[in-house]
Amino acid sequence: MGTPHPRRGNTRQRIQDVALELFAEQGYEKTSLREIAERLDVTKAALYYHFKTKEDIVIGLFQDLGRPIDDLIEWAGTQPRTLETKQEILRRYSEALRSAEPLFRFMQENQAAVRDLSIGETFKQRMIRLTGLLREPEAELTDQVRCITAIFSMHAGLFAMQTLEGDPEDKRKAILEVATELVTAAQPGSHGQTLSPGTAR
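For the sequence I just pasted, show me its structure by itself in the form predicted on its own.
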């Protein structure tokens, strides 16, 4: 492994990446810690230094890849509830999703395992907080649905858009535009006025 003391975060990240690869290939349940260690070409003891169980790896992934989303939620909570803030939340969430894509793929492909792991509840709470920052509790039900749909359209876009032709970056922009239109339409006093993602600055 090169240096006798590799940077801890580096090894930790390599373990997570390889684990995700194996989970994608053969499923969470069928993958063992031994296989992860073998693919990394490290001893099981070296793996244990960072993670004791497969669940620890997934929880670690959730914390690391979810940190930008948690930071976004924290930032958004300090901002005025304006249309500009909400559009910025969507822009930043689109960026955060880009790095968290392998995690969402894992969740989609291993739904039973996710339900059994503690991360399922954490993810649910995160989504409740995020949609709460976009929707106004006193708004009409259709407008609240628009805001919730905006977030989930961004998630669905990660998978549904794979079947569409086109550049991944163009697809990401198109998804963001649709989500922004939904939230813009739901903003009190802005019915009929649609802003594109780049308009509010």
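Computed from a predicted model, the values in this text were never measured in an experiment. Here, rigid core means the biggest group of C-alpha atoms that superpose within 1.5 Å across both forms. Residue numbers count along the first chain shown, from 1. First, how it differs from the form predicted together with another copy of the chain.
Summary of the rigid-body analysis between these two forms: the C-alpha atoms of V145 and Y48 are best fitted by different parts' superpositions. Rotation of the smaller rigid part against the larger between these two forms, from C-alpha superpositions: 18 degrees.
Given the form predicted on its own above, I would also like to look at the protein as it appears in the form predicted together with another copy of the chain.
What follows is just the one chain, with no partners and no other molecules.
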């Protein structure tokens, strides 16, 4: 009675949407399957038809939304390790983050929880590979720190910059500019150079 829910074929997608929303908003552990189910007006058992476990939902999200990062890493692996490549990596990473913001906020804010989900290690490996593409293992420690900071400043952007007023897109560009600057300064032979005004677009 009422609307007796016609078996819509998009339930799996809807579960993922709601789950990500709640995970990002309240945290992974605090979000119960009951809550997700209720919000979708289905039973918990329905969730289990589509996903084998709660963790499986996260895996699904990661596979669907984490793809751009994988692509980026793969692409970067084929490029020469030039400064230009590194700058392009940052540019693309910035965009990838924007397109999957909730997922990354979720990972960022639930590191402890995510750590013992199967994807925790996967994700960590990705980040290591990504930073590995930016830093030169033989460079000075500070330069390596610059590169890693470049990446993580972008993550910080997901929440720490909320305090800043201004158009989100402007902020994103500013963050990218600073990150680019850091990577540029870390480039071998660039020491003592002028901080270039940046070329982020």
